[in-house]
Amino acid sequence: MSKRLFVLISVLVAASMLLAACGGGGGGGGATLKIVSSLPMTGASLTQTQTIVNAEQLRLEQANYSACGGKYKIAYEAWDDASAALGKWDPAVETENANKAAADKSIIAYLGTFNSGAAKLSIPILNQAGPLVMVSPANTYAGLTKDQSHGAEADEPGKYYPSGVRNYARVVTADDVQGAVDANFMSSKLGVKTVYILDDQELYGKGVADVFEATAKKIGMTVLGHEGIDPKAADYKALMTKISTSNAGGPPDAIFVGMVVDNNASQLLKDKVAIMGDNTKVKYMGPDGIQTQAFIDGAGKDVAEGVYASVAGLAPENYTDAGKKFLADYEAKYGKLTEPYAIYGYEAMNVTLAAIESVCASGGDPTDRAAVTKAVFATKDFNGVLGTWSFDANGDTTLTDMTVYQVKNGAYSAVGTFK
């Protein structure tokens, strides 16, 4: 044997070797299963989503990257859904996410996404790719599950199932049972009687406000107004001129707002404040969407005071035992935690691999999108972080509590949890 030829045979030999041991080929043995998140890592709600990101690898880390007893590594990826144009989520953005996650063959979950009008782009285009599962830390829109009697336009949610299977769930509660919690706070709790109802045109926005309106007449509360607002005006002192002699000359004892904070939602506080005064004279209050610091800081911690915001689940002192061993963790890693859906994107992540764990369990391929589908929606009795709960046939959530915060000296301090 000559020396050129000994030599080809050794590095032929080696790189076999190598790639025996980093399980170069596909299936077991090392293949990667690829997780990626779209979430909007721009902008306002980076507060927010910078944190569901943390968990998420968070559970990964203990899950040390990997599944089904090694076989599987786990590769993770964020991706940003929004532009810095927009300085928020991004149609254009989302769309192209939710395609690059369809043509990419070793993905096998699509965490997201965090605005509601977003997963209406996604969930069809991934749909058709296999279907691939979305799991949502965050939407809560109704009409992306739920028909027309949960407060859904006509066409949905069919619309957004092109192959006739649901590959979309969430861990979050949905809209209808948020908005019918707010209105029924105001009214029982704060003594509201008459009310003006903002929302920022988007489809989480004006989804809650819609349900919070409904609900509001149907308890009797007197709805002086519903108007959509523009997220890019400079300012919205005539509107809140407006609204302060809309009741008989005088303001209404409140104003409900449906948007995120990214629509401006912190000018929108400052000039109420300026033309009605301090939250105790007109009381102020909206869903998750500003059940966040970067709004109490944009608005002021003296003009946020007193400000209601809801989010779903329990507050974080009455979190189960999981839930607290996860707080726990997560402080010891990130630091104080201060924003609501950190544990959402833990526990979208959770069932993710649990559903994972449950196909490997059955003898079936993980790196098959439909199997993962499958057993995403097979989820039951689930013992999670947020408690013990279900995916129903639509892919929602069986928890339905919200609580209901409050800002007390520059932060939101829980008031209490509701049904």
Contents of the next structure:
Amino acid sequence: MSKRLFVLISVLVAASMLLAACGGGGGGGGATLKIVSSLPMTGASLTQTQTIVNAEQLRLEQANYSACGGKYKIAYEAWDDASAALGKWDPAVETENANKAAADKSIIAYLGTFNSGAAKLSIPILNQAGPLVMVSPANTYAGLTKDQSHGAEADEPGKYYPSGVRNYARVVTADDVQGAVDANFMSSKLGVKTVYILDDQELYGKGVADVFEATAKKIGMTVLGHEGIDPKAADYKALMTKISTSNAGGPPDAIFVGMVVDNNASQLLKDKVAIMGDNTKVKYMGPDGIQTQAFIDGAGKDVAEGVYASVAGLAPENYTDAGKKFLADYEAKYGKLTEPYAIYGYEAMNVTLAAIESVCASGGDPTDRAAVTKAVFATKDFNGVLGTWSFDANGDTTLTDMTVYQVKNGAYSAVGTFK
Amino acid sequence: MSAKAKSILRGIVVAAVVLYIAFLLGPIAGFDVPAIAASIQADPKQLIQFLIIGISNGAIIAIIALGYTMVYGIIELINFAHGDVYMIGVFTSLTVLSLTGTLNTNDPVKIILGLALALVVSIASCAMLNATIERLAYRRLRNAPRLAPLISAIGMSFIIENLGLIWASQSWLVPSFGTTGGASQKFFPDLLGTIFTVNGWKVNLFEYFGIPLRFTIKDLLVIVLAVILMVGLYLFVQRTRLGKAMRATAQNRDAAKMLGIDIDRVISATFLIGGGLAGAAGLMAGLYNNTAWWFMGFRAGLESFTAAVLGGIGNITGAMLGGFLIGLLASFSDGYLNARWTHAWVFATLVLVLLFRPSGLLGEQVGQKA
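Next block, the form predicted together with its partner chain, ref. the form predicted alone:
Every component of the complex follows; first up is the chain already shown.
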């Protein structure tokens, strides 16, 4: 490249960056409030995250993309925090998203993330940017908001909030509840005495598996082993062979897997069934990360038959009236809903819009990130699609219902709701 | 002290240090000798079971590794897109099986015919794809600095991965892809198992002999097919005229040209054969692991490339050896060490081997550069 051409291009690039910066800054002073979501949209989780984005857009359409009686326009962008190189959420992309959001002053809420490991990276960045409020529709790792007494690490959750102010809330029940409910369900409803635990070595997967293990031991189940798996391996036949003789020469009563579908969850199940037979003899259970149609399609209908998975909240047939209306509106627009997280996406947007309205109602400025954050945390007795609930001081929902699903004829159907 | 004694002494010291580290840090990664010994003693037949699993997995890795090593031997390029060509092989087979109705039938004859057709189509299309990649992305860069074709290989890899991503969402082509989009893993039906269960045969062949181990028809097919392909390739390279031309081109491209060998044709043929092997491996892996996934080529490529380096890059026998070694290593690590560390053990072994034998176990076979 000639020198002159290089100079010309450099000038052009610099100029366009300057313009872009002005454009962003200009939005902050005026009538547009921007809300972004950051979810993995390249990889198997797309099956779940697309429904979340759909639901968030549905809520905005109902609000006509405006707030405070039309004083402010709401703009929405769905960001992807996954990369094709990893095929799932990518730490580099999530960090970049958080930095981008921190820098764009027109953004007043960050609806994400999907993976707890991603939230761990973006919470501290956004915490020092206003703080900018995060409302997650899907993170369940306890340590993001709760302390050691709920199964978190010693320095959690303080290390995520360097400014000392909380800015992260979630509309979904955390894993200290989920792991415990799963263990109790296995023991009392399935009569499981011995269990082998596997996880995908991520913050979420290992977190929920650890809570499960602790509860299982407490209620008298025998934990034969707890191992992390290599989430990209071609197969797990050797591992499953080892597990098949881990219970004094025989297979365990059940296997619990703490993982998301992107981390080879379908392959793991296939090899389990190949070595130890179908899921009636050796039971197979996982958390919400595998409660998606993508998991069943990947494993094959017959292989997945009988697998259990738990998700926070009520089963669709038991939704509140507001929840049922959401479901009807959603299916009218986007077709049949098979995924459990859409309603949480809707609720996350719902509670964020309510917070913006309450800032306006009290005469505040909704472009002020700190004011919006405060309003989100002040949510009390909120009448949403999930029921009537509040955020506690940690930013956790007061709802603790967990529903256990089982694969029947190639689709998840609810078995029961537990606390 | 003579130079030879010195080098032996140095070898002993390095080996002692390595062993010390392995025993000191090994238990963290599951290398706990007493525990391993205890579990072998408790169930010695499991050792053979892990051997079977390792060999079956190793056979697939070995077949893919051949493609890497052939290409490297002849033009000294790591064809990063090779793993993804294998992934396309899986999708091609699955699509052929779906279009011919093989996925919905229980008739053994139809299944076998469908599989045979899938094998032929998969080999042919992957061979063509690999040769096309060479024509489009590598040929023009043959005399460019070595980094250039390497980068274009990575680019081709991304392009093919995204092709797989699009392919996996075409449920009109293969209804079993479902409606969950191209990103998720797809199910590759267990057709061999179907043939056996329909006829009332036992899927686990060892049950006929009363051996309490698992050796399924899938393991048998994978191993037999792999051996046939490897022996065929070896004979082809050693005995045929084109094989001889390939070896000549690998040894010295310019001299081969001077002797009247059509270099472009020979290189194209190498890519065709490598791609065809990847296509065959695609069908084998689909039947063995029952998964089709747009991202599966990445890991398979990494492991196969490691196998090729382990055995000595450019060396066809070495690639086979490396493939089986990695399969066995992974299987034993999953079984006796700790599944979390399997990947680390594989690469630690590679590092160790390269420390003592920098050109791989059987030695490199690449061109002599002036």
